[in-house]
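Here you get one chain, nothing else, as structure tokens; it is the form predicted on its own.
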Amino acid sequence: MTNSNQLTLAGRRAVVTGGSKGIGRSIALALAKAGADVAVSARNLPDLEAVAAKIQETGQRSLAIACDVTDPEQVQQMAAAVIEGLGEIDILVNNAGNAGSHKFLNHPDDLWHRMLSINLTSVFYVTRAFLPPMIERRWGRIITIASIASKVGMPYIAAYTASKHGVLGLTRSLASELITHQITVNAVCPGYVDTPMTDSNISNIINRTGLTEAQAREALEKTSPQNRLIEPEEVAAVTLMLAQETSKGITGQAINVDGGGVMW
């Protein structure tokens, strides 16, 4: 009988941007309670040093370092610290991002470009500062968190569905490319999730509606045929699963967690 705590990713070193909360938080302690060193990045050093704290308590080794992922230099300088301070990564986990919605008839510029810059073009200039080591070592683990929005369009997020779209494309591109070098790639598609993200949107729906705080979250809900949020361990348990050695036959995959809403 294997040993859920096992250490199955021992000696492997990964890092998680958005890792300060929510989602992020969550597939970080994941990572280290399997046996990685891990580094989390994004905009908020205090929370990042919480959950650096919490890694090293699992005995592992944590580096918490403050980057705006839509800024390549600040990418490749946080790069930098993440290699000088743990080493060469293995699993990276690109997780950063944001929502925000708008009808299509007046929409801003700023927002379409916001979505993009933080939910596709981070993607691009995270990956692409982490990618020779795995491609010199032939190892190599890359997940994005992406979104059912990646798979399906709704009315008024068009550009973090544009946004979502994309970073799946840009997975599948990945995957093929790098297939040769035994990296995968591969994304996390979840439905809506318990995190402050989801808080955002409530209250924008409250903002927007009228509605009660209790109605906007079942309004939420019920974009499951399950009628729950998602936790975010759910999706940090899909992500540990395909950082594991065990899983490199999967790659160009965008796995759905969303309790059956998409079904394809």
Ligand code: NDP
Contents of the next structure:
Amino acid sequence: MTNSNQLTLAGRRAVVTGGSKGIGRSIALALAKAGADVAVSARNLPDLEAVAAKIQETGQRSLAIACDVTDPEQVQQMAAAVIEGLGEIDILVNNAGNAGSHKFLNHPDDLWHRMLSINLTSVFYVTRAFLPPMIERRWGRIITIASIASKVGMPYIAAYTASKHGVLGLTRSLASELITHQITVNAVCPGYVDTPMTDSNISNIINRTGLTEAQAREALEKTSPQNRLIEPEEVAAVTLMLAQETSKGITGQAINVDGGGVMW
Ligand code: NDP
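Mind pulling up the form predicted together with the ligand next to the form predicted on its own we just looked at?
Next comes the full complex, and the chain you just saw is listed first.
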């Protein structure tokens, strides 16, 4: 008999975009350890295959599918391959994303479009591709990794912030549209997380300011009242909680994992 307090996803099938590194990799492994079969997707196939092999070590099925989520045709093909390989998906984690920064005054157009495309429009494409079977089967969990930049503004990241605010609007709107279909739609909003994305943020800070690596890292740590970077596993733990059957009453929410910097 299943203990209702246990975190279990036995019999569930999940897909994680951007599942090859950082937060997405941790989420994919956490879902698999809880008993789900997990497909991972990103652009670089060898990175994905390494994660899929790790998932298979847990005894769950896995698939690695290369896909640029900014391209709607590739997204449709990826969804078809995932559904053919694993079956219809119960849990969709929209995690693929990218950060970029620039002063607003001479902000390049291409950076603006790139940020909206990878952080916002891709979530529209991927969710649209996986939603129909969830509606038919009257069960689904759609979880998007947003950011505290979904809730507050910060200097030099206007495009990233606009894209992450947008993804929260999409989350809330879709949550209300899907309430009667027993599908929940939520966002997780991390502060700075210790991932390859943050490593490249640190390199940018070093290049722009001349700070040492330790100083640049400390500057990011200080943005959290806990004076530290969040671990990817902390974001995975919240995602795992939202994927549970017992989280069916939680929808349209945006849960911060940022050490207490943002409290709404
Ligand atoms: P990483 O850069 O460490 O990993 C990003 C993942 O997304 C990789 O698997 C990458 O693989 C994939 N990816 C990037 N671009 C695309 C694309 N066009 N199509 C498909 N896959 C893509 O990032 P994090 O783990 O740090 O971030 C994950 C999410 O969390 C992002 O949405 C980010 O905005 C959000 N976040 C991160 C924070 C942080 O401090 N790190 C803080 C708040 C939110 P590949 O390059 O092979 O495609």
